[in-house]
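The data below hold one chain only, encoded as structure tokens and taken in the form predicted alone.
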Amino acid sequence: MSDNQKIFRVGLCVSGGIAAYKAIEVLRGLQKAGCEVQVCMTRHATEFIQPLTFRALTDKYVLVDDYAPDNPDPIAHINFSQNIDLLLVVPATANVIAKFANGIADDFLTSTYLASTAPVLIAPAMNTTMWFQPATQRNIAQLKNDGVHFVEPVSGRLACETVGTGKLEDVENIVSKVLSLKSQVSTGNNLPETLDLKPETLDLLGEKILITTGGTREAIDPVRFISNHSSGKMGFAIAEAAAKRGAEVTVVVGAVSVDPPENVKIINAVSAQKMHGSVMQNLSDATIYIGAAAVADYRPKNVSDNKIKKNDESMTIELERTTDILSEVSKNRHNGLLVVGFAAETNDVIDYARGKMERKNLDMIVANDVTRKGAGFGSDENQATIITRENAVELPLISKMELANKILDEIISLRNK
């Protein structure tokens, strides 16, 4: 075997929490992409799960104390620590992660972490409020400031029943960070000084976000209504994407074909009047508001309690304007709230998106034409030109999750500013 085709060894580490039974599918993902992966665990986490389902995996010993009387290697956590290319914690508890931080050596888990000079890649699993506890938070920032690398939590139900920042992220993401790495050796032992893992920071900690998505129905009987083809995508991913970052999300949602994140709170306001009422009676406590929703512009004025009959051959349906919500939002912001709007166009984009963050006195707005392949309704992913006031930046096709990261990096720049 050549040196380019050596085995990738992983240490996997596991720490004693409740999401300990999911470095069992880490430990199959990896060696299902060909690594060779030994296993140490602490005290507290044999309490959750056995050490010998993982020797039955990978037919190895499982180092839980150097001085076990069963013990083949009695400086284990040398030898472990010196045959690895990646030491891998999953799950990384609160406390393990404290005990890194201020080099605390008292079990195998942190003696090793002390002994080895492999890449360490991290992923925490805790309650919501230990995770964003100041002294977690520090203890994060250190370790990263010593070249750890982080699987950021993210956010669900936790096994407390709560929900919100903590959860283990999923395990083939996590394997996805490995194999990351691991496309980055040249040989089994040659590792890269930088690991190309950026983590997710909390940049929206204190930032209360307000966001309209999907598209809205207006009634014309109690079988028909008026809409449009918006499917939520884009809002949603900009919800999920500033709840990991750290802020607290409320999102009103109209008529969509996606199911909503688990780590926001959920506003449903299918019509543009109910949207528009949820929207003002929350607005107050926002400091963001990002108006992403398709809202319809008119509605049938008379609205026919049953359903109408097919008796011509055409019929005509009188509109009326609806309210529109974004210039309500920004006529009636506070000191501090950014506005921002959407512009979906067909023709003239960036002209028409400047021209309505004119009228509607935004902060920002992204525009994008909805008739270039692959950026329209419904898609995956969009080709957007985000424009404020002192600068555009035109953006490729990219996945709505990426455009979400841009959009609220831009955001906190107007904030700094």
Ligand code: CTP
The other form holds:
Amino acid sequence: MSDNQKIFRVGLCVSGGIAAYKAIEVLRGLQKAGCEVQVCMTRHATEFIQPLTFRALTDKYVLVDDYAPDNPDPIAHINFSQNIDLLLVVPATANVIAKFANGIADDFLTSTYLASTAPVLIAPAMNTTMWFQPATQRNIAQLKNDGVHFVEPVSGRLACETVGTGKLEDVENIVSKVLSLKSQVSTGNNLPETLDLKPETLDLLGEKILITTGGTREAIDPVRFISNHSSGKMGFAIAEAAAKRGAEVTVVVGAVSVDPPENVKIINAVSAQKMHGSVMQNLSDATIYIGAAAVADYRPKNVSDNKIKKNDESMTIELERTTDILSEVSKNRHNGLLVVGFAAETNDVIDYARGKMERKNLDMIVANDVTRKGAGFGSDENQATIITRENAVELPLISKMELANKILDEIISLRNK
Ligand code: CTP
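Show the form predicted in complex with the named molecule, please, the one above being the form predicted alone.
Below: every chain and molecule of the assembly, starting with the one above.
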């Protein structure tokens, strides 16, 4: 392979959002890392930033319009798309994402996407409402299914003065994602098989899933709390699997020890009371509720405003019951809502789980014996039995992601009944 072929060629596509100026820093970062970058822009992007800026920095003609009188190349979108090792979109607007997902090619950038066989990495940036619109989430799920890679937007203060998800990921993180993909793509060869592009089935499109996960923390005083060993992994695995299968996912997150997945809406609620409030606030929209959180059954009756001093040899904390969120959800069940619970048991697993399913009026309960080796809190694996009113499917010890997909399979078969 010649030296020339070893240069990693990035086609940097800039679409029309306020974050367009950050594409300049991404360009500089890629150039510093030794990549060769050619830029194209949408017409709207040129309202935010001049093509001349990119031309000066790349020493290459910046493509906006195939038909521009000064465009030197009569079939520019074909030549551009076929001479890159990665197509990178920074920032990607909801509109560009929608066009990509639907095969619309009505300008240079979208024609380039359609004409390219190079791997694609998209860094979206937009207003929070636009990001969480079912249409946008559907388009993203479709593109992921098509093998497109994403650098998810982060939460922060947006240009519209709101705080929420939609802010372009940090420039360094976008550059490092490009470099990590670079190590998977052989330069001079655009074949996407070099990446892991396992397609997912979009069988949960249209479902809105509300999931709780993690443990809760029940305050004793300003520095102490009662909690449990839950890591949040099981609920996050279900959230990740469901989002990949096309669902719109909201996760109410308690105390967790792992990072949340991408592409789901996160609501932090660390106590049983906060979790109850967040669930009830978001329930009316949901079509499926999955209570995977290890919610405390009791909390201290009186929370001390000051740190409690150790004056006595022993102390007693009086506890009171928390609200059973799962029972409240099924009591307030609206038409078509499927309600799924978990039962972590140490003995008589199936009997106790069936009892909970009846008492809490659930459609399904996932029962597991937390004393079994490899299936307890914090583990990456789980051994569970999925129980519905009609049957019980006992599964072997499998990864939490595999179990998540099995639970979703059972939910779909319940939905189809
Ligand atoms: N749960 C809940 N709110 C609570 C307690 C539990 O929503 N305050 C949910 C959990 O998320 C889980 C299910 O109820 O989906 C089972 O929780 P568990 O604590 O095992 O059940 P309990 O009915 O509290 O029974 P136990 O006496 O075994 O604690």
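Positions refer to the first chain, counted from 1. These numbers come from a predicted model, not from an experiment. C-alpha atoms forming the largest set that superposes within 1.5 Å between two forms make up the rigid core.
- Message: Checking residue 298 here: with the core superposed, does its CA move 2 Å or more between the two forms?
- Response: False for residue 298: its C-alpha shift is below 2 Å.
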